[in-house]
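This document starts with one chain, in the form predicted on its own, laid out as structure tokens.
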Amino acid sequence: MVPVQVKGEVLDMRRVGAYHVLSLTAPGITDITRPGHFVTLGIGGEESSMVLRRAFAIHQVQSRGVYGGTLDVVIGVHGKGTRWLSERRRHDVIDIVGPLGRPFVLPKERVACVLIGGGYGSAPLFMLAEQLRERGCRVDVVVGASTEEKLFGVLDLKRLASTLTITTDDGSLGEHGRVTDVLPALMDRVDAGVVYACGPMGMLQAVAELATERRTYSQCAVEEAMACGIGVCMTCVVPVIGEDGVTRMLRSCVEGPVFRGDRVRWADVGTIPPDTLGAPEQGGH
């Protein structure tokens, strides 16, 4: 799969909760994404000093249609590319690269599949469930954040999902908590074969911990900044234990954001570990 780049047409910009939903005409893109992959987004049009791109996960696509391709992402205002983002309208033009990154993959089988959302962590997740039904997997989904606004999309979740668990830190809706309160008992119930995550960091290192002590499989998309998008700028690198035991680090654009949960050595993200291969030497000169 060789990522394109296209300049893609606002479509539509929505509200939802906390955050805007961006629809792009992206033709050429959708036809080979996957749940799990994102794009990069030009920021602040050609003359901006708004050099580097933004990576967002790819919440939907439609494959046809008279545009010949549209996706969705979901957009959290945290600076002045987001917000300038936030504030593009219908027949705005924005520099669109994807999709890029490593996607979650589908079992085999069927199995019962637990998925978790932390905030818009959960906007990847939507295409995911889809794909897991088609197969003929069980899809329970948990979502969570700090706040009832922060959460994103429960109502269209509740559709794809056999149950909808939903937990919120200051208790405005749903279980009173956090999304790993409720996920043993839940694995249990349903006897999950596979765990996907997306959210923060923290989040996704305990529901890694907790699969990992269940001997589930478990799969989780890192939310690392990534600069360019492309393996070049090593900005988002995190610490990966490999098949033959030795922890590389790898990057969270070109071989994640999809990781094994068992596999990221989530105690030692933003450091480079001493046993890591071509890590510096330590106390050197």
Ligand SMILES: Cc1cc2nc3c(=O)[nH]c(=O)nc-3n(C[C@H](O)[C@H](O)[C@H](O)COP(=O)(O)OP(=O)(O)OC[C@H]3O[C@@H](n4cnc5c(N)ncnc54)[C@H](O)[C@@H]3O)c2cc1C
Second form
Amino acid sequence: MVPVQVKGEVLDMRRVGAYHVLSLTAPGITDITRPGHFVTLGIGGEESSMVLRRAFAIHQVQSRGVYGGTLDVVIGVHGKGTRWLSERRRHDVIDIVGPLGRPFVLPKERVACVLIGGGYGSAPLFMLAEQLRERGCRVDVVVGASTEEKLFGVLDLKRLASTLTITTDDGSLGEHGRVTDVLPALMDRVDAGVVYACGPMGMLQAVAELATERRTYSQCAVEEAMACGIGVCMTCVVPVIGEDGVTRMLRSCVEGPVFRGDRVRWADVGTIPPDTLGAPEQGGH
Amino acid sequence: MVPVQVKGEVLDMRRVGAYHVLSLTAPGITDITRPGHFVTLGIGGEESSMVLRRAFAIHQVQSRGVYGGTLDVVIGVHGKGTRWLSERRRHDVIDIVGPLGRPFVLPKERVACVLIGGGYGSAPLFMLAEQLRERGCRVDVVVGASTEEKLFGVLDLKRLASTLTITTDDGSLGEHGRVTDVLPALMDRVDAGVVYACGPMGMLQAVAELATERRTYSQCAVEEAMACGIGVCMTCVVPVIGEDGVTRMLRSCVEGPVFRGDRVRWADVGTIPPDTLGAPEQGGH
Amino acid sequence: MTRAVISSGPMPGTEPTMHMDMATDLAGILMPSPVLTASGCAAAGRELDQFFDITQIGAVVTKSVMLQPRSGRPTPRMAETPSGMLNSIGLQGPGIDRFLEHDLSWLDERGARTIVSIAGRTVDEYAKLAARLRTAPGVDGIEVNISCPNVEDRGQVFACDPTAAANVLQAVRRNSDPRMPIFAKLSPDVTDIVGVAESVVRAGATGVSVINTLLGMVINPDTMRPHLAGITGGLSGPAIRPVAVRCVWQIRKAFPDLPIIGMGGIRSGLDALEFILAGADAVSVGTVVFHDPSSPMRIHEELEQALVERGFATVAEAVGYAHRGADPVDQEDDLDFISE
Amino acid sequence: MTRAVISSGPMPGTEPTMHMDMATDLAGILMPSPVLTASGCAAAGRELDQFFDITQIGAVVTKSVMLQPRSGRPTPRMAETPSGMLNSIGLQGPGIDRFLEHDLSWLDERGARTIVSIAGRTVDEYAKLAARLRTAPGVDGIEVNISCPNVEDRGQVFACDPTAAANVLQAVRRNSDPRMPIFAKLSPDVTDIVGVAESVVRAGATGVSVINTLLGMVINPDTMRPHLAGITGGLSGPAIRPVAVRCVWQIRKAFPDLPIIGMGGIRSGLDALEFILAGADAVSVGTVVFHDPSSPMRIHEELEQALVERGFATVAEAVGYAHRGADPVDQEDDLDFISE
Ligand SMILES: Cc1cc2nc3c(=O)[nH]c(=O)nc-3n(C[C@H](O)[C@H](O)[C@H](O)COP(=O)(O)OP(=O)(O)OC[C@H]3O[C@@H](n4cnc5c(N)ncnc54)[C@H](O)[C@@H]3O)c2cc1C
Ligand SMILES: Cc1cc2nc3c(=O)[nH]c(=O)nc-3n(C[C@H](O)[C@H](O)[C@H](O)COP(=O)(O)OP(=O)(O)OC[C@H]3O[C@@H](n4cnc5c(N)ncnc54)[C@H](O)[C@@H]3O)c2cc1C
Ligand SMILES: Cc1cc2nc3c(=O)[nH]c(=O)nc-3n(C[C@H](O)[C@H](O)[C@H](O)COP(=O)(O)O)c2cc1C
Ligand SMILES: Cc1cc2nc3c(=O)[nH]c(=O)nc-3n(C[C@H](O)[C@H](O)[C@H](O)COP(=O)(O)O)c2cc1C
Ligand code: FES
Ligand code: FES
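In place of the form predicted on its own, output the structure of the form predicted together with the named molecule.
Below, the chain from earlier opens the complete complex, with every other chain and molecule after it.
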């Protein structure tokens, strides 16, 4: 899979709850996209003061049709770049690079899969759910958010999943609480073989720890601030334990964003654990 | 006259020859605008890398109506700021400061006036012509440009002026040549009392010198690069001889843009003439 | 640091329209706001007074004035650059006499607080300027622009040499009322800005203004020559903000109690807050005035809002707040890589 | 200056699609283009080779490598700033052994020209790195990143002290093949960059790379703490371009024949032209690669177009062209004001 850089045309921009769903033409990208891939978008036009691209999980792709491949991303307005994006209109042109990153790994066997999405983190789970079902896997989905309008795609996910469980911190929809409150029971009930998660770091940590405790294989898509998105700048690192037991600071844009949940040192994210390869304390430098 | 800073809404943007005519609501500005005033416009939106405003002569004002005052400016696309402006559409909002600068001085007597515009320099002459005619002055207009499509407002000026003479460098419309080729004969013919000019520096110099030779009073609106447009930065200076015979570097944004043609040291623009007040060579500093 | 004691965190649920007391004591200058204008970006206040009431901001810092009238440099004097601009005005100005008569007296009558910026070509010129200001009414403080070449030392810029800088400040101090607050305006174009700060403070500066512009240049692609008539110019605007914040941070870290006026690319209340958290007691708005002539007042209001939302009761509480607490990373900073 | 002789002006009517020979001789490195990548912004070329053919640009300048593997700094490692960014990566890297095996060998096989950037914490580490490179195939040049703190001298950054900088360059020169082009990468955070250049050239540097990032910082308005885990970081991107062009200009003026690689905020072919006219023999594209991963190739093409339009037959003709002719203003520059 080789990422490409293309000019995409805005086909549609619509509000869904607290989010904006942006549909773009993306010739050359959609054919090779797999669930968990992301794109980066150029921001603010030619004379923009914002020099860095913004990363978004690919939500959906439509490979055929008159536009030769289109994709959707789900945008939560956070700062000035996402605000600018949310103001784009039909026919505006946006620079796209993708597909980027390592996608979710799909099981060879027909195991039961539990998919967990926090906020807009449910966006990449749609494609994942579809492909898992095509392989004959049972798919159960849990989505959570602080409040109802920050849930994304509840209706569609209901259609894609055997069961959909919803949690909100304020109880405005579904269970009152967090995704991890309902996860253990669900994992037991369906005899989960794999857990997939995408959402805020805190949620990923909790989900991964739960899965690891229960010796269930987990795959988590992390979100670290990225300057380049293509592996050349080293801004997006997280501490990950390798096959050899050694912790390294891995680039989440190319070695992630999807990591095995039991390999990421969640509690140490934002630090350099002292036993990391090349850490300052080690080896005297 | 106190300038104000207001948010203007784009009412219309239309192409006229090589130019774009931008109509904006400008409450509070239009009532106090006089011919020769200019406005500065904020460029590129909030996250723009372009921190400086751009200056434009006020072409027309409509003081009443549902919008509580609207104004037109004529934009020649030159660099990135004017390109951005030319891409604005109805309902976009633009930050306006104005009216700025010293306007043209109008004669007390009913003298014959010759107005000369180079390129978009004809834009501020419309209001001027109207007001001169209201005072009973005869108005003759000369407009020149490199080529036909860089002439602005030929049809309307024909209506406003007793005679309209057109020159183009390439002969594509009107006389083949420069405005100064036709000016002496015209001045003689109408017995010009005042000459008004707006256009490129080279043209202003030629017109002013012609007028001064013939002892005709002239008023020239200059165009120097301006960082602030309101008199606080000192970037826009030109060498001007004062009533006391002393040359000073005067701010064209507040002491101009309209200067007496015989007072500007045209040949020395872009230098500090050695006899300027405070010049390095003088007084040993 | 002692200046930055605050126990309460941000107060959630604070009304977005709440007001607080923005009063600021800058080295004894009592001001209704910590927001000032930057020298050279507000002339002597008159023009901006058309856009907002200049008595409502902290103070007007006037364009650097010299002993004699000065014509400045030829045009072009400016170039726009990404998120910034270059200027090369050459300190055009009326000279101190006309400034006192015409500009300072107007500011005084108008009731604005005024910090007068002075610039000289020799230590003696600075001394004379200070002496002239000593008897002038309406001077609340002096800012000493030392980013000028010393004609007695092969044009070496005072601000780039700690000794030369100290000589200027000492001369100004000696010729001023002992109670007059004197700010040395520092250049970022030095290897060690903290060292220069130390030097001017020892020489008698009450505080420092940081930063002046960075030396830069633009080549015009059409003429294929330097765009500015002066060849090089001073870079200002939002582009330089991270450099300015770093300079304020370093100086505040070294001098917990030194009055600091911070500036460099401030465009919004949050930008002003950044400087205050880094350690500035007050802030100056420069280039952004050209973009938005009402900005000093707007920034004052946005800053007030930002401080209220974060639960600060006074401006002083926020000064240097980013330095609070122990900071292990900061400790090892010097031994790690400062730049890639 | 002798490098910049051209008699013909721009040729009007030149076809916009015309090509020219972009071949560039950078201190003996023969390259098909004067456009390089900047160290730390292209890793070791592999990732960018997905977006354009890295053998078609001048050279890949690799991320600064150290003797040992290095984990770098904690995150956050970056902040976006107006027209720029701050980074504080802390030179994360695999160490020289793995770099040679894994990265350099790939670049060599791929047929790309490679300038290897090295970084050390002591003069001895630089010496060892140079010695390791001496026997490695595929090294076309060495860039010595001296913006590192000297652990043997209280963390004083090598690049900020002409003597320390010279010691590093001397050690690298002594341990390298005498014909190996060695570039000292200079920091703009100094009072006198020409002095540092002089010092490293005397010590054996073949040329200089200018500029590295400016030291900056951002305070996060939410946490009210420095945004970067490393507190300060390096400012790069279009925001710093005027500073970078000025540094190239000053060094070219002092050294008419010194090979110079210019960089700092290059985004377009016209930006690259600006550096070349100011005196750079070649240019590196850094931060803008993050914005546009194809940019080095795009900039090569835009630069070619810009040179053709201006009537240059070779890149070398344009190098330093902005210095041409007598310049009265420039003469008096030193005695006038360099900054407001
Ligand atoms: C792999 C990946 C996938 C993502 N998928 C989505 C998605 O599907 N939908 C969505 O709404 N958002 C997604 N994000 C987060 C999105 O990239 C940020 O919200 C966005 O970059 C914030 O930009 P801003 O201009 O609004 O904020 P600003 O605060 O102005 O951004 C300043 C800088 O910080 C970076 N930054 C700030 N917050 C984040 C963040 N949370 N994550 C990464 N970088 C950040 C920005 O990229 C930018 O460089 C994803 C991030 C990553 C890394
Ligand atoms: C008093 C006055 C009245 C003007 N009236 C008009 C008008 O009616 N119609 C019109 O099309 N143009 C007018 N101009 C010129 C117009 O302001 C410039 O064309 C415009 O600023 C160029 O901006 P840009 O972003 O396209 O070019 P850029 O080259 O990107 O501009 C870069 C910087 O240089 C300044 N600059 C560049 N060229 C000029 C110039 N010719 N004059 C002044 N500043 C310049 C810009 O303001 C900006 O700060 C006027 C200028 C002045 C001073
Ligand atoms: C056009 C212009 C003129 C300036 N003149 C002076 C001056 O006379 N004296 C001085 O100390 N600083 C002067 N400065 C520097 C500013 O006061 C300020 O230190 C610098 O521009 C950084 O702030 P800013 O980014 O907000 O503009 C000038 C800056 C500009 C842009
Ligand atoms: C993320 C990042 C990492 C960098 N790493 C290095 C490095 O390892 N070695 C080095 O000499 N310069 C490094 N630099 C500096 C660049 O090579 C370059 O000198 C500087 O960024 C200015 O160019 P630019 O504005 O085009 O980025 C780095 C810059 C960035 C933005
Ligand atoms: S974002 Fe640049 S390496 Fe990951
Ligand atoms: S443009 Fe600032 S003084 Fe005229």
